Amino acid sequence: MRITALETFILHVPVSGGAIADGSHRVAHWGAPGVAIHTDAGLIGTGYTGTHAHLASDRMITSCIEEAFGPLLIGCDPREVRALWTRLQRHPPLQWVGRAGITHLAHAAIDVALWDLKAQAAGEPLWRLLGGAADQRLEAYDTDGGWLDRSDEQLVAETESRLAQGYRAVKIKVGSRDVRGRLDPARDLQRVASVRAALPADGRLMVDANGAWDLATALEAGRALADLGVAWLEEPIWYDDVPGHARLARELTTPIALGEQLYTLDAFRDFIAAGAVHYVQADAVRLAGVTEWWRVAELAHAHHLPVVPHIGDMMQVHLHLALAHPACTLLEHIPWMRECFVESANVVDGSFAVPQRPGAGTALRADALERFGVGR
């Protein structure tokens, strides 16, 4: 088998409600810009990363896919996916122009696509070729109620709402500021216990500040948040800031998950070697792909750490990955792009049911480019 053609594309999904907010950002769409790698046995593989849905940044990445990558590709074995990975990640003059960013994206988007073809030419789910197990049980947790644009009243009614459908667990945002743009962490708190008080003793609750947080800030609010049972406090502060989430490691009760924002193996291993992270969130989208998610599961699981995917890809990579590994027990719902695959996530009774089409989860429905496909 092998490669003939790389067709791009970049899909624009509005999300829940019209517009979200967190922390740091305000976004009204999710952005996948993507690849459709053909081949000459008639399969087709699909992969794409996620974005805000800057049109001028995904036509970075589908450009860098099409006129950086695509020639490497071309006449090539998709089936041998590491030593591809490796081809495309030390090429020297795109080793030169970014080992992160841009072109890892680019990169991210080609390897689930192969990784997509790989599972398609063995006729299996991904899952299934990376070694999981039809009858594990994936926790649903979800993050789609919480944002920070919510009321306490809307907050609290998503809340239940997803009590009702039988998750166990759910994530709110922080990260609010007063009318002067200040930050409030007194009305952050006030958020939390709304949701605490909405949820049964045995129910989880996550909080995430998407970095908008100062060190100060959130050691002062960490340390409250321990009172409310919360079950780990994501990206408190910086991304990027190694010894001010080690720092918060060691002082506060209430474990740091982070990894959304990190783009490199390296980087997660100073993260880890730090005792900086509890929660590894590692986002294969982000990463260079699978190939790279699957070597920092294997690195936080041999520190005993688990594993709890970002879900910049909607739960349909991260949903086959975390069946496959060991260190995954939880992966996040947020339901944005559910109409776009042939085979969407599904939770029944707080659980992620297990899919069953050979292949990444990653096939589009033959409308997803008509309704949600932008310029490219």
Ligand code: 0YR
Contents of the next structure:
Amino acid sequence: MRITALETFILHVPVSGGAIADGSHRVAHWGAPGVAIHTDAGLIGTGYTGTHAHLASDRMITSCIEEAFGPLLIGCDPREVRALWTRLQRHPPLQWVGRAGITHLAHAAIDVALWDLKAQAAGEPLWRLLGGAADQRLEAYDTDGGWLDRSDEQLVAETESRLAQGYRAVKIKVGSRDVRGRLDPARDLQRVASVRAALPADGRLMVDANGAWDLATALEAGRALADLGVAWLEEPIWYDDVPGHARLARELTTPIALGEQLYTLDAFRDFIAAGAVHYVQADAVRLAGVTEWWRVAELAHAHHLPVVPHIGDMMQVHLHLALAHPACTLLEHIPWMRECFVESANVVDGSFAVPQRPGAGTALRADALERFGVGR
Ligand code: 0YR
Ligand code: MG
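To complete the pair, please output the form predicted in complex with this ligand; the form predicted on its own was given just before.
And the full complex, kicking off with our chain again.
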């Protein structure tokens, strides 16, 4: 099988309720710049990364796919995906301009499309190609009811609706600010207490600051969160701050979760070696695809750390990965892209249904580009 052509696309898909906010971002659409990789076998592999739907940066990603990586792939056998990974990552002029950032996101889209092809060629869903079992329960936790711009009443109503749907775990955002724009952790603690009160005793509540706090705020608020029975504190401070997170991991009883903003295996190695993370939130579309994600999951597993992927792909690929990797027993749920796929990730009674179609779950519905595609 040979690669004959690469065709890029950009989707901008509306988020729930028109807009959402977390401690650091406010977005109205989820962006999915991606690629369809065509082959002489007639199979087409699809991969994409996840962005905040900023067209200019999405175009940098698709241009990197098309102009920089594309020529290196034409004529190659897509099933040799791990070898191709090294070829793209270690291409000297590209390595010079980016071992993280735009080039990494572009590589993520390509690597996912290649694994999609490999699984299609094998006639299997990716989770089976990677050795997962069909009869398992992968629990879902929901993130989509806990945004920072939602009122306490909305948070409680969303929590109750998730409980009615069968969820037993939800995550809400912290990083509130007062009218002058100063951090307001007291406000956050009220929000956490409201949702905690709406959950049953065995319900789990996680909180996510998306990097908004400084170390002092995280230390103080983190101690109070322990009394509220919070299962993990996610991205409390700046994404790349290894010593800061290590200090929090040492001094707080609430476990630390992070990883959605880390681009490389090397970055995860540093956090893990420093004892700075308890829940490893590797994201295959910020790491360079399935290939690098799997290495991070193995690294975490060797340290007996659970992997709870962040789902920048809105679950499709991560559902396969989490079903296949023994470090994963829980997966995040944000349903923004559910109308885009032929076989969308689906939660039934608090657990993900096991996908059946061959491939990585990335095949787009016929009308996805018409409905959500944006101008190149
Ligand atoms: C908006 N999940 C997250 C959204 C969410 C982010 O930035 O992407 O809040 O993906 O942190 O854990
Ligand atoms: Mg997060």
